[in-house]
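Taking the form predicted alone, here's one chain by itself in structure tokens.
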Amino acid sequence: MTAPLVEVADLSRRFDVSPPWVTRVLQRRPRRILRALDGVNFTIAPQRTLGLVGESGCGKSTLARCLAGLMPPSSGEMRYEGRPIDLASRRDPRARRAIQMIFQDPYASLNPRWTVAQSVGDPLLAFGLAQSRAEMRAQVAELLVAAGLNPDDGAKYPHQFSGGQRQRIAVARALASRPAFLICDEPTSALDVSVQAAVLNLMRRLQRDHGLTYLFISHNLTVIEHMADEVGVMYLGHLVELQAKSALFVAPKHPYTRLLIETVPSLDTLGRASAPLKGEVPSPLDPPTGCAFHPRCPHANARCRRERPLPTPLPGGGSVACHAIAEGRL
């Protein structure tokens, strides 16, 4: 067995959204934690990627920036080649340059007042892999060619360019520091259908030339299908179904996966309504007891309100948290 490249143990990340003391005090108000993770465990191999999965809310985004370093988890731990991740401490420049993140929106992610080659050639010299000016300038000529763009465009700014050609930049960026693993956090939500598939496949072909290994996070299922190895599947802050890919769409666990996948439209589903997830997605400040999907849950028990699910182990490799699945009823 290949050992885990990335591992995440029982990762929580919480924030006081609490009102000033004094208001607290006089409205007689008790603190308010709202809880984007909880408990949540996943391993990556080597030159694999992670799909992400799940509604708006459900914490992809937090759990991409905790191992991003951008900001810091409140419990549990991340390990890059089995030792901890520590990106904001300097003492762990290994870390710092071979994890990289690919933002969601190209337009706020790169400097409008910085060229191209400022952007994508600052890694280098930050991570002293050029030494000197000229050297700096043609490897971000390599790094624009190998994410599909010209050398001359590094004199422009990001303005001049289309949303797909900006997310380029940005992988270019990202490339640049010669990472091991990047986190891909809604990489082409922001950009037109026609544009997508080029961005995709442009990071399929770039993970196989440079043996990269993704976290690649979307909404789209049919995206994680095209990416993904694995599929993790989030809902409000749990990890509730982790499985290969061929086996999850084939034959999702967890209730709230069979539900996401009957939603995508597809030919042998032409002409028939699909049937919308019902119900609204519970406040992270107000969960429900037990298990999070309970209220929206055609299958939840006495059981399923009372106490909360644990991962258990599938027979094909993976995990999936229900009740129903561990008492046979699903």
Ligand SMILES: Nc1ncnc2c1ncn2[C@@H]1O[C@H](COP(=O)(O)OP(=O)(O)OP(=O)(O)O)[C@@H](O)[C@H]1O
Given for the second form:
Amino acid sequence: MTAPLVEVADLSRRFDVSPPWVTRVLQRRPRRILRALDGVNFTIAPQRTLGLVGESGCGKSTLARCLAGLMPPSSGEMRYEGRPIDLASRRDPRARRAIQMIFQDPYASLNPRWTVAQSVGDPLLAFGLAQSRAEMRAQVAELLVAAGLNPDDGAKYPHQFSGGQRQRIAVARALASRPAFLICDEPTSALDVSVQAAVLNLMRRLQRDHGLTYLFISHNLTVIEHMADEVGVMYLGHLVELQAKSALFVAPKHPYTRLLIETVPSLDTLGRASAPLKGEVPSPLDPPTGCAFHPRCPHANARCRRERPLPTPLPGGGSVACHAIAEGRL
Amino acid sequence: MIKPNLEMDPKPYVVATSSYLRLSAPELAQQGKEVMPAPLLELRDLTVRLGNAAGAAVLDGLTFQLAPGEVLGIVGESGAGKSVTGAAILRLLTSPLCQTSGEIRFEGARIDNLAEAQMQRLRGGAIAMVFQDPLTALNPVFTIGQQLVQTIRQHLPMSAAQARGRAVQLLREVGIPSAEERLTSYPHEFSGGMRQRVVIALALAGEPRLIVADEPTTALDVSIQAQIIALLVTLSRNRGMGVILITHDMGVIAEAADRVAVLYAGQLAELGPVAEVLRHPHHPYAQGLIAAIPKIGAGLDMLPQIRGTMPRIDALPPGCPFHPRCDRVMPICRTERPEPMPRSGGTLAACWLEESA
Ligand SMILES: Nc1ncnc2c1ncn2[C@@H]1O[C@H](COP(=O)(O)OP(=O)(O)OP(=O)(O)O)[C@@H](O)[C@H]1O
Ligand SMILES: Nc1ncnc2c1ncn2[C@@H]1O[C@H](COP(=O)(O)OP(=O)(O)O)[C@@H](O)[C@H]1O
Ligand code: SF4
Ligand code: SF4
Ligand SMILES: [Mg+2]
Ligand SMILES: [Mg+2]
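Structure of the form predicted together with the ligand, given the form predicted alone:
Full assembly next; the chain just shown is listed first.
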């Protein structure tokens, strides 16, 4: 067993979404805390891909931002190569270089007023990876080519590119600091299938060539199935299931995962709209008691409504947080 | 096929190929072709150019119809002209884009030459649009409730209290939890997916008969995506509401659409019943597009890619616009542009290839 590259322990993030204090005092409204992320644990082995899926608003992007150092977690820790990373300070030098993030909207990481070469070259300067202008130019050209772009594209601005090309530019920029761990938050969700195929192929090739480790977030289960080695399923701030991809898609354990896999829109569901998962997504402001999934779960019982299930290891590896499975009811 | 909605104006028309368009109903009946009620929406030879009649064509000769209660999917890669099609229907083309020829009819009457005041009444009312970017449709300084109530009252005669009740109902319909409480939330307080659901609720506020939905579920997770698609399909069936569903997710098309139009570089590459186009695509571009979709259990290392990229619309090659990327290109493809021609399975494909057996 290789030592994990990334270890995340008990990571939580709360948001204070209380009304302004005047309103609270005058209307006697309580303070409101939104638990976007609640005690998340996982590890990722080097050069592997952990895919993360889950309901909109379940905390995927919050997790990504915390790990990328863009937002401090409320509690919990992350270890990188066995050593703790200071997630609260945006300046942890080791993390800043080794951990990079790719967003759904590439504009989020590209300055529209910078040329592509400036955007891609900026991390080279910031980390002192290029000693001369000529060296920087050469490295930028190399990065652009690695991302499937033309070296001449460096002179252009982001708005002169298509969405797929902009995502390639964002990939080139993310790779500039020679990271080992890439956090990809819905990297192809805004792209057309033909362009998505090119970007996913690119990411896979780069992973192989540079030995990259990915945390790959997507709401699209078919994309996760294509990219991931392990898959984590999130629900309302909790990681409810974690399994090897091969196991998860063949034998999903958690009732939520089962329903998710049943509702994947695919070319085979032609002519019969899949029965959508019933019920509302509970508000993270007011999560259900016990197991957060119980109002939508066909296997819920009194214990589920009362007691929150904790992640329990599965015999074949991975974990699942469900009373029915722990009790052998499912 | 599409089920005719009998409550609608029974003006005869045909959902078929462009060559049938010029035939009258009795002539068609003679030929044994299906006669349908009036189309809800009809595009005839719609052409949109950059600047003026001499500018590059962003949309070139697009012809299709939409029946009441029908869902027509529009797919194609980014820049193919999907959003421009949607914007042209709503007359929301912004300079330098302009419609230079062709016509758009809604419930039989031309709408592409309506006065702006009349068009404004249609927009958000009888014809609604769900935009690709939820932030463009939502005003950051007003609460969700204020925006919903305002839109509802703009198009329906309701008191503020009634509109508020309707707003809660709409938010529930699109799957917003704690709908009542959420009325006082601002757009930025929602996650990306929830924001898009609010946008769909806004679109439904004016009780539309046609919804043009541009990437409506792109930002949503699968379980809610399925709910929203099911909701759009149900609304479409129950109210005879036509839906133009612009998406890059072929899985969504497979589940929701009755027919699908594949656009390439502003031109129609293939149009047909969804089962036919997905299972037996005729056009090499449509074939490539369908092959590029990841499929669960496929176990592919690399996904099949279409080589090259779509040309810029102001630098289209002569002949078939797809020819520089096509593996089956023939000499004629480089010089002559193929028109959409009928194929087996009720499909139209703009390609010089003969139908393979
Ligand atoms: N700055 C913030 N202030 C208050 N609440 C927030 C903030 N950022 C996120 N949230 C809330 O935290 C929860 C998790 O949000 P997050 O963006 O991580 O969801 P997500 O899983 O990425 O969703 P999506 O699939 O829609 O992108 C949501 O309920 C969201 O409304
Ligand atoms: N406002 C505009 N000005 C100039 N060109 C535009 C404008 N809007 C769209 N285009 C061009 O029209 C073509 C079709 O765009 P669009 O309909 O947005 O594509 P998509 O199929 O991705 O929705 C593209 O080449 C695009 O660059
Ligand atoms: S713990 Fe209970 S409610 Fe939760 S998923 Fe398991 S069976 Fe369903
Ligand atoms: S017309 Fe020719 S180039 Fe165009 S898609 Fe058909 S075979 Fe390919
Ligand atoms: Mg997100
Ligand atoms: Mg578009």
